[in-house]
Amino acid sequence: MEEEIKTLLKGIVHPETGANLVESGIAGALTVDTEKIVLTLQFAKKRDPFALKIKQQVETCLKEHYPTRATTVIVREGTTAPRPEPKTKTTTGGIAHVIAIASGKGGVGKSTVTANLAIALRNLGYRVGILDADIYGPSQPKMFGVEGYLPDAVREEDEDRIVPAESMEIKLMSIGFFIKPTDALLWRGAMAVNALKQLIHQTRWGTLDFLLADLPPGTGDIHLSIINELKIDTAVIVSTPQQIAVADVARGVELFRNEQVNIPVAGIIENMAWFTPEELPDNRYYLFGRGGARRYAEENGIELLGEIPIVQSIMEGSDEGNPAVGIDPRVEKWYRTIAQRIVEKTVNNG
């Protein structure tokens, strides 16, 4: 009966490797009797995003074949059971963190978020990168102004490697530079997983201190996909005030939180926190409410990271592809501040 299980856990692959899980030895101690069946999946990873899926088919499957037996699968993580090498080589290696950028829903300025927090990082030292995992609305190029770019492909170590594009000292790749605005509409999600896998593990990074990963707005199967195929030291929440974008934090700050996931949150950053005139500088005015993603923070034991005001350079910046950390010294200041506390989270305490 034993070799009957073996044969059906052949029949159930994990979705990284491709590898059945008696070939990966995740399929590890067994026990049958007459009245229970108790299998151990031995999985090598600390958080494997897909252990509890594989669980539940697992359990399915035994209880299918074996209704009168009780069926017990246990799961246990960060072991040393044997893996498959990964299909594709990956170009990740040099990149000493990854962080990513997250939001709840859409609107709240993320993608702005996350292309003046490299500004800032890269005015501290440290060397940059983005990865534009945002398929559906890719817009990292147009926050750089190098929406023209056609990347190179290039052969080392009998690879072929896809050169990123570089803008104020940013190295920088996504699907944007690939497609037409409209096409990415009409992907299905097995398509835009496979394609971040090319641009995560084929981009010619070299090496960085920070790379940050421009999520999707929402949680689903293409956070899935960054969380397993990149060793993510930390996300980062972006909102605004109103209290529907901050509903949607929960959302997020659950993904990250699950146990299958066990990704650590930086903390909170307020977007579009209050509106400024240039006339008036030292005016605000609350246009989305007041403090919401801080009163979440508070009450959730996150840090609240800073508030980011709206103000007319933010808003050029983007539409001109020169984020306004580079050439507001009040804008600098705010992102500084920001990016000196999400390094104290992971570098200092990584």
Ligand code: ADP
The other form holds:
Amino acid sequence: MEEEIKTLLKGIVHPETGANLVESGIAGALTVDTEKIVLTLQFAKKRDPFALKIKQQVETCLKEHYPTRATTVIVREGTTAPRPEPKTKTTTGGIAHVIAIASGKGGVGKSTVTANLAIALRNLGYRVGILDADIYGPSQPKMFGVEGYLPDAVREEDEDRIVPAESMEIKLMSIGFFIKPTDALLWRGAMAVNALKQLIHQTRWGTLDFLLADLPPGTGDIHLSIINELKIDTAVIVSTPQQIAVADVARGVELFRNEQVNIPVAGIIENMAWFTPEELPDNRYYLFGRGGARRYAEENGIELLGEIPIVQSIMEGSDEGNPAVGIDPRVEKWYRTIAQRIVEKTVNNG
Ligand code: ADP
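Form predicted together with the named molecule structure, per the form predicted on its own context:
Entire complex below, previous chain first.
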């Protein structure tokens, strides 16, 4: 009967790699007697997004074929089972690392930070893409000066692929390319979730070292959907000093740290940390309070990745479609340090 079960398991494939459970080594120890079947599934990754789905498939299949036996399927993750190369059925196969950029509230500069971080990573020699999933205010097209872009679909290997915009060597796909500001309400909820799934899986990303996912503020359906669809390696939280103590930030952190989700939080970036006027470059005015992010980070075991002051060039860069990292050497330096730290943490966690 073991052989029979093996044949059944050969009929179930891992959606990402296309390999069946036996050839991929996922199907592990199997015990069968007259009353029960116990099977262990071993996943190579610590957090395989498809583990639960595969477990359910296996359970259904075993119950269907052996209705009189009790079936137990045990999932083990992070073991040394061989990990076959993805057969890139989905377009995310060529992406090495995904970093989610999140915030508790809107208006704290999450999109601005995403855009500048993308340029800083590009300057370090990485191939970078941005998925702008902020359905409430998709602002990446404006930040990269490609607001009117209308994505084309091309047919490749019998699949429809959506061509991303490209600006300053950054590949950009935004939910904003598909909605008019006046439509925004309609797109919330289920429709937006479906549209985003399509953008995740059908965008022709090519080979990327980092994909930055600009999430909507707060926590909600969109977050859950993206977490399920995209293998996020690390999350970065953006906050302003006065928002840091607010429960929304804690909820955002909790979302990633939840044991079901288990995405490492690379750290917090404190944006608009202080203001320095052009004519008094040595003066710092802490308009929104001081030290809050550092305290929060220490208390919660999170790294403070960096502090970015309020700078006119950052605001102007966003408005003009030219992120400030590319034009202001001070901003370039702040973001370079942050980008290097995020790379270290993301690659090590992966
Ligand atoms: P979010 O994505 O969190 O809603 P945005 O990135 O759209 O926020 O930023 C909100 C506004 O604040 C924008 O006008 C942006 O140009 C400005 N801004 C963000 N960060 C800074 C900064 N460090 N200095 C000056 N202006 C900033």
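Positions refer to the first chain, counted from 1. Note that the structure is a prediction, hence the values are computed from the model and not measured. By rigid core we mean the largest C-alpha set that fits within 1.5 Å across both forms.
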| query | finding |
| --- | --- |
| Core superposition between the two forms, C-alpha change of F288 at least 2 Å | no |
